Amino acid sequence: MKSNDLFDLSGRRALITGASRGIGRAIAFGLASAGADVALAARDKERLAELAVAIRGLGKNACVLPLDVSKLDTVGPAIDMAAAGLGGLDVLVNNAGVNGLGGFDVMDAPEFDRVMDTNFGGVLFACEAARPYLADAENSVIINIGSIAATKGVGVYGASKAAVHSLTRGMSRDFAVDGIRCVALAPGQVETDMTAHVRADPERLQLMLSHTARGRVATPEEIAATVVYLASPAADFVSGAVLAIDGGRDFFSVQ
């Protein structure tokens, strides 16, 4: 096999959650131009049409599935209406999240549910509706997102990450019978829309970068690029990792 090849995603159908902006838009983009064709879920439909139109672009279809992910019984119909759109999938990314509850002073049950449906059960509910779509396709692979602040113990959101985590490590178990490869990535500081309250405080931000080796945020088609790699024939040994992306910041302090 070329090595160009190895990274080609011709013909592979991903679903992509929280697919309409910052990382999970960069993922949608990044595996289309490998050749994927992707179905789109997120709440802002409008963000996904405007997606959509440009992979289309490419050459490649894109489905729109409006998707709150956690309100988890509409997971898995979700899911169904993904394989139905593209044929199938071979492709699972679980993208879609929220910030909060960065402490661990929790005074309000409706955020903590809020936080941990979104952050870990919508992965989980989708894991196991996409599976037997998954063990149906040749070499398929689950791609969760996780986070930095999973290994740093910062706070609620933290644990819900750290759920997503050791939830991947079982899965590759588990789901090991039906071919299917499960890998978490855990990036640090992205510069998106849910973390511009960091990168808008000046202080918090350069104690941040101080503490990371590469001295700047990474950008949402860094997270994109190793998403696609993860996808792709070159990492099919890949399975049961949780992959930090952060610049070096996971060998430092928690600050």
Ligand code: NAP
Second form
Amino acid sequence: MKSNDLFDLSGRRALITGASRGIGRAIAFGLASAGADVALAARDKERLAELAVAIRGLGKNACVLPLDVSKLDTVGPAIDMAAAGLGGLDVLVNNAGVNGLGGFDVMDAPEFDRVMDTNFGGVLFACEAARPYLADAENSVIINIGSIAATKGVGVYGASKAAVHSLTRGMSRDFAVDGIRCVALAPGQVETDMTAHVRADPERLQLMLSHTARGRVATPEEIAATVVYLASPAADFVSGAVLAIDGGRDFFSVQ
Ligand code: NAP
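Go ahead and give the structure of the form predicted in complex with the ligand, now that the form predicted alone is out.
Now the full complex is given, and it begins with the chain already shown.
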């Protein structure tokens, strides 16, 4: 195999949740640029349609899949539609997520459900629904977007991401019988809508950057590059890992 082939995703079929903005959009574009056909899932159909046009411009197939992952009983049917649209599924990227309940001061049941169902329930249901399709494919992989917040006690948000990390580890063992690799990414601060409030608070941002070895936040494309690697033949021996992409912030406690 030539070294370029190691990262070639030609013929691979990938479903990305939360593809309308931020990290998910960059992941979808990155996977398609490396050769994959993609199914784009999120709630904002217009943004997905715009991205699909851009991806088709690369000569790749792109299906638009309106989906609210927090409505757990709709996740399975959406995965079936994605697999039908792409003719199967090799890669599932569970990226959709929301910020919320980062502390313990105001507990609110609907908000708790929103955070847990989106960040954790949606991931679990998508993995279960995608399993038969991934089992039918060769060298298939699930990539779950967690967070370094999981290791820092960041309220319910951090707990939802810790659940994703734990689920990924467990699935890497249980899904191995079907030949499915399972990996979680734990990004640090990434420049997206989700973190606009941090960038709007210069003192907080400066404190955080001063505790980050690279001294900056990540771009969504830097997270996408790692996802391309994890989806590729180059990562065939990577499973059960929680990979921190945090610019060297993992050992600091400042959020
Ligand atoms: P973002 O810019 O706010 O984008 C979130 C994406 O998730 C959007 O595409 C949104 O699409 C989708 N989404 C939210 N709720 C959804 C739902 N119920 N159903 C379907 N899609 C939903 O956030 P981001 O920064 O790109 O975050 C992406 C992932 O990375 C999240 O899981 C987040 O927790 C994680 N993460 C982010 C950072 C960071 O610093 N940004 C750090 C660590 C981990 P619609 O609104 O169109 O549905």
